[in-house]
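In the block that follows, a single chain appears as structure tokens, in the form predicted on its own.
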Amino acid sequence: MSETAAANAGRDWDAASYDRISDPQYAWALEVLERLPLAGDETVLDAGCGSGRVTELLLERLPRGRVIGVDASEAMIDHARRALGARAILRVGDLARFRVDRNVDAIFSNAVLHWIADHDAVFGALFAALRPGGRLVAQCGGAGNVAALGEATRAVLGREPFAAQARPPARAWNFATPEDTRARLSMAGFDDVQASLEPKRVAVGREFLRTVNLGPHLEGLPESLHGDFVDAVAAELGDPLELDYVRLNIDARRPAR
């Protein structure tokens, strides 16, 4: 469920903070789960399981099945292991390159895929992980996502003391269009492909900005400027502090034959 994956593998996530403040992602995950029919005995891959908060919901729906959780962040996986114990198989891994020992019945992913630069690679890996007839149900940031935040961040980075000390982020978001996503899923081999955008305006707090949205930029600034940078971006966004999220909903199936 986290906003993490291969493109963000080096980021030092504050997993406890994310688990505490990720109510918007949790709410979106509930909606994504409603699109994934389960009998209760399947094996499901949670692609980008984050702190395990939503993985626990998957486990509740699979009393006779199992969940494999993969996330690029070691801090997130450590948190999920403490929260879930032996109930889920949890791995640190790159979603664009990972492999499973046995194909899974379904793949669930929430607020993750926009962190991965190479969507061709990740869709190929997800296709390979599914059994024939298995479904991929996902949601991530799509075209136009948090556009106002991007403008505010660029404005703040253009001012001192940030301009003189900021390094470009090592990782960037990949907010894809539905058209590109449908084409890439089809190229990977999926059929019954659906992709569409859904706006989600969300009220957030300063900790949310710091933990979820501004991490790549904070990595490029001295730690002494982190608090001032978050405050400056929040002030640029104005009051009330809201973000113009746009979610990309994805549904696809690996052909049965």
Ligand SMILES: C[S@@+](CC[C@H](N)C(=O)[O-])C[C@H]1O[C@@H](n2cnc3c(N)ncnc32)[C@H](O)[C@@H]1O
Second form
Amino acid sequence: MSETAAANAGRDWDAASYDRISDPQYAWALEVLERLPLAGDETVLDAGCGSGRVTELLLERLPRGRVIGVDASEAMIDHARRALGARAILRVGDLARFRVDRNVDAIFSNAVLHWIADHDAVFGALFAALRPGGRLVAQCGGAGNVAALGEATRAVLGREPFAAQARPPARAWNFATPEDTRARLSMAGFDDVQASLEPKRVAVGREFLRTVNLGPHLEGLPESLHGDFVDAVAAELGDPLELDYVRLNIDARRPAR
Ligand SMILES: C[S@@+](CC[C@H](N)C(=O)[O-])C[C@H]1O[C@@H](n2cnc3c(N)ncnc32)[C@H](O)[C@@H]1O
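Next up, can you give the form predicted together with the named molecule of this protein, since the form predicted on its own came first?
Once more the chain from above appears, this time first in line as the rest of the complex follows.
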């Protein structure tokens, strides 16, 4: 695997916090894994492996196989290395540009692809990493994901003291439609392409908002305002604090020849 500098691939994460509060992503990963048939001896790429918590689920299903985890965040990869030791091959890399030395049998990706702006590039790179006949099984945020959070965040950013001090986020979420996604996967060369939306309402806490959802906005605010900003967005969302997630399920196969 050639390592790619990931400096411009995404923000860095509070990996310990993410590992602690990512129960929703963990639950979604269990469902996504059910769509990936495994004999137990394959090599599987965990595309955007994060803190390693979900990677562990893949390892359990591959007693005679191998897991390669790639993530743009050094903090996430450090955390995954501490959690998984030598059981997984872990690399910092940008999924839009990475390469593998030997093609993998399958690719799994959970809660990652909406963080990447260029889906044509990422599907091209994932296609190139798969062996002929190998499957891509993924889920990420899709069209309409956390719409109420977007509105609440915009409302709070329009008020002081945030309006005067916020820089626009360097990155925007990419919540794609199933139609665009199917077209992009086909353009990248995949067949047996499926993409569909699945609404999932999730109760969250303030730490979840801070670590997962509001990270790109917090990057643009002075640290002294971070706590107040999270509190203001939570208040705007109201009680109970729930997010209207919409997941985009993706299944595709690299043609056998
Ligand atoms: C919400 S976490 C999901 C982690 C893990 N898959 C899980 O289900 O718990 C999103 C992850 O995507 C990674 N990510 C975002 N953009 C990326 C990119 N361009 N290349 C690789 N990883 C990326 C982040 O660093 C982060 O670890």
